[in-house]
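Form predicted on its own, single chain, as C-alpha cells, below.
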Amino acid sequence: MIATIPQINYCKKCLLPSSSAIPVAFDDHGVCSACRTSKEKEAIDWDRRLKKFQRILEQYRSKDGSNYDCIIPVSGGKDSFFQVHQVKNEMGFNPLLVTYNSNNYTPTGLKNLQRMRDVFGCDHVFFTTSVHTLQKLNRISVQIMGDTQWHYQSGIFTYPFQVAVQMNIPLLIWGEHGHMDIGGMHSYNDFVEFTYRYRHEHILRGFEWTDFMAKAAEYGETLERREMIPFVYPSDEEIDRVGVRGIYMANFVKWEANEHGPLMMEKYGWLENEEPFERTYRRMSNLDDFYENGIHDYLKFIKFGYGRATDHACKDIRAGKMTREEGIKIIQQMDHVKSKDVYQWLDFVGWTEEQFDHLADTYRDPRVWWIRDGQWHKMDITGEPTAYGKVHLTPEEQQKYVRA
C-alpha cells in the first residue's frame, strides 16, 4: 500500500509530464528539455547548415553513377516526402528509398507511399515480414515489454542497414532524431548521428531478436531463426567494411512538421488521412501504421499516463500553432481514449479483451497511478486526482497501487 498520492510535474511551457516515456529533464523554471532544445532552432544559421549538409552528401555521391548516392528510409509520410524532396529535387542526389512495411498502413498512407515513387522517380525497396511471424512477435512483444510495436521499430531501424551493407551504400539519411525532437535528448549543436547504442537502448528498449527467440517458448510461441532475418543488425565488420553512417536531416535543414505537410500537399499531392484518429487531433502523422496512434499509444497512456495527443500538442505549442490552454483541453479529451483498433489487434493475435486489459494493467507505473474504490486514478494536469476506469488486476497484484 502506498502512503502518498504520486505526483506528476508538467512542463510550464508545453504539456510534457515528468512521467515521460523517453528521457526528459526540467530546469529550475520548470521548463522541459524538449522546449529548450526546440528554442535553439531560432538562433541557428540554417543556410550555413544546408551548405554543410551538401558537403557531406557530396562525399558520398556515386562518381560514375554505378550506385545510389544514399539511402533514405521512408514510410510515405509528410516527412519522408520532405526528405526526398530535399535530397533529390533540391540538391540533385540519387537516393534509394527503403521501406520496412508495418503491415498496418491506412488506405491513405498506402496511397501516399505508392505516389512517392511516382512523383520523385526514385527506385524503392519495400519489405514485408510474414504475417504469421508478425502475429507471434506482437503477442511476445506486448508480454515482455508492454508494447505491440517491437517488430516495426526494429524493422525500421534494421532493414535499411541490411540494404546499405548488401548494396554498398554507406550513407543513410534519417529525418529527425525522435528522442531529440520529442524530449530534447541532444542539442542541435551536437550534430548527433545514428548509433547502434541508441537503436538498442532507446528504440528497442534493450530487446534484440535474440531475446525474442529466448523468450518465445515461455509464452507458448515457436520462433525459428529464419523468421528473424529482417531484425538482425549487420555485424561490426560489415558496417566497417561499407563505412555505414546515419545522419539526421533535421540537424541541417529546419525541421517543422507543420510546414512539411502543406508544402508536400502543394508540390506533390500528399494526402492527410481521410478519417480522423481517435487518440490525436492530427491527421497528418503516423499514416504508415494506424496502431501507432492506436493501441501502441493507448498502452503508453496505461503505463505513463499520457499519449500522442500530448506529444502532438507539445510540438504545436512549441511551434506557436497552439496555446497551452488549448492543448490542455485536447489532451483531456483524447489521451485516455481506448481506440477501436484495439479490437482489430485482438482479432489479429487471437486474444480476448479481458486478457489484454489484465496484462496492460500490470504495466501501470506506480509513480503515476494509484487505486481507490476499485478505480485507477492519476494526478491530472490541472492538479486534480482523476479516475480512469476499472481495475483488472487480482487483489494481490493491486496491493502496490492501493492508496490508504
Given for the second form:
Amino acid sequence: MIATIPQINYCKKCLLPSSSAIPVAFDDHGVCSACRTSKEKEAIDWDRRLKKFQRILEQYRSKDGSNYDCIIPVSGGKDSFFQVHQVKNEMGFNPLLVTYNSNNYTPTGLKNLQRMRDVFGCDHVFFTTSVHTLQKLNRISVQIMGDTQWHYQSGIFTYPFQVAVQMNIPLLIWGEHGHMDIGGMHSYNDFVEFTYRYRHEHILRGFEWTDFMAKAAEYGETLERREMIPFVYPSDEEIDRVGVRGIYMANFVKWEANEHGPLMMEKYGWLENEEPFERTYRRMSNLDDFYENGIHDYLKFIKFGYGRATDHACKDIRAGKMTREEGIKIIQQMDHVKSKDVYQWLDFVGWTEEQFDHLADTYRDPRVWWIRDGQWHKMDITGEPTAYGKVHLTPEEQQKYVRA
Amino acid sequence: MLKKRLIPALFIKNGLIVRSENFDYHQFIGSVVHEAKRYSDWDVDELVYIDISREKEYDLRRDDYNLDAYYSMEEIIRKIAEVCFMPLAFGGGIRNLSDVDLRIRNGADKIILNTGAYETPELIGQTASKYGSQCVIVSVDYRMVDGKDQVFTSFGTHATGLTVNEWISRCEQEGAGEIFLNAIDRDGKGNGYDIETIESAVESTKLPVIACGGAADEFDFQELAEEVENLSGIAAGNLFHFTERSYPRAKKYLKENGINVR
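Having seen the form predicted on its own, can you show the form predicted together with the partner chain?
Let us now look at the entire complex, which starts with that chain.
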C-alpha cells in the first residue's frame, strides 16, 4: 500500500506535476529537476564541448573508408535532420542512418524521411517489423503495461544496436537523453551515455521480449520466438566485443528544439506536420508516429493526469517562448482530449471502445485520481478538483479510488 | 600492495536510487532492483547502499513497471539481496540495535552507521559485539571549513566540531571495522577526490578506509589508487550510473594500468 496519498504538486516555473511519468525531483524552492537541468545550458562553454565531440568522433573514424564512422538512429524528424546536418555536413563524418519504422508515420513524416535521403546523401537502413506481429504486440502491450507502444520504444532502442554489432560500428549518436530533457534526470556534467539499464528500466519499464513471449498465451495470443528478433538486445559480450557506445549529441552541441525546426526548414526543406495534432499544439514533434501524440499519450493522461501538451508547454516555458499562464490555458484544453487515432487503433487491433476504456481505467494512478459520483476526479493545476468523465470499472475495481 | 576494492555507493531516497549533488540535490535514477541486478551482472566487489530519505516513506511512484511495488526498507533490502551475491552494506537511519538487526535479518552483510554512531557511540560496540567488527562501517561525512576538515552528521547539516581524524580515532576505539569517508563538498561535482584528507585519514588509522566523493572518470580512480597506497576501497556514488558497462570497463582500465584490483 502507498503509505499516504501524496498531494500532487506542480513545478513553480513550468507545469510539470509530481505525478510525472518520468521520475522528477523538486528542489527546496519547488522547482523541478527538468527546469534546473535545462538552466545549466546557459553556463556551458559550448565551443569547448563541440571540440570534445569532434575528438570522440575522430577516435571512431574509419581510416580507410571500409566501414561507416558511426550510426545515427533517425526518425526523419527535425532532430534527426539536425544530427545528420551536424555530423555529416558540419563535421565531415560518414554516418549510417538507421530507422526502426513505427509503421505509423504521418504523411508529412514520410515526406521528411524521403527528403532526408535526398538532401543528405547518406546510406539508410529502414527496418519494418511484420504488421501481423505488430498487431499482437500492440494488444499484449496495452494489457501488460497500459501502453500500446512497446514495440516502437523497444525497436528504436534495440534495432540500431543490432546493426552496430552486426556491422561492427561501435559509435551511435543519439540526440537528447529523453529523461534528462523531459525530467532532468541528469546534469550536463554527467556526460551520460546510453545504457542497457536505462533502456530496460525507463524506456521499456522492465518489459522485455521474453515477458511478451511468456504472457502471450494468457491474453489469447500466439507469439513465436522468430517474431521477436527485432527486439533482442545484444548481449554484454557482443557489446564489449565491438565496444559499442551510444553518446548523446545534446551533451556536446547546444540543443534547442525550437531552433532546430526552423533551421532545418530553411536549410533542407524539412516540413512540420501539415495537419494539426489534437493533443498538442506543436506541429514539429512526433511525425514519425501519430500514436505518440495520440493514444500513447492519452494513456499517459489516463494514468498520471497530464499529457504531451504539458511536456511541450514545459519545454517552451523553459526556452522563454511561452509564459506559465499561457501554458496553463493550453494544457487545460488539450491534456484530456481523446484523439481520433484511438479509433484507428481499435480498428487495427480489433477491439471495442468499451474494452479499451475499461482497461485504461484499471491503469489510473490512485496517487492522481479518485472517484466521486461515478466520475473520475483529479486536482488540476489551477488547484480545483475537476471531473473527467465516467468511470468504466466494476464496483470492486473502484474500491482503491475511493477517498475518505 | 593491498588489493583495492572498487565500490559503487548507491543512495536511496524514498525508494529510488538518486544521483546526489552537494548532499542537498537529488535526481531520481531508477529502482533499487534494476540497479542491483545490473551491478550483479557486472560482478562488483561490494555494494554500499545508503538510505538518505528524509521522511522514511518508500514508493516506486508508478505501478505500471514490471516490478513488484515495495514500501519499506526491509522489502528493499530483501529485493536487493535476492538478485545480488556480493557483500551488501546498508546504512541510513540506523539509531539502535533493533535497526541493525532488521537490516541483517533481511540480507545485509554489513551495516553503516553515521548520525547514529555520533549520537550513540556505544552503538558501534554493541553492533560489533553482536555481529563482529567486520560488520560495522562508520560513514564519515566531512566538508572543509576555513581550510580545515570537519565532520558533519544528519545529511551534512549538523557540524560536530570534530576533525576527520579525531572522529575516526574515536570510532576505532569503539570497535568499528571500517570507515567510509565521504567529502560533502565534492559530492556530485566530478572534480576529483580530496586526496590530501583521504591520505591523512588512511595514515591515521589501522581500519580499512573506503573513500568517496568527486570521481568523474576512471582516471580519478587511478590517481587516488596511486596516491594513497594503503587505501582499501575506492567508491563512487554517481559515476557508475552514467555509462554502459561502467564498472567492468573501469576495472579493466585499472588493471591495465597496474592498479591492484580484484
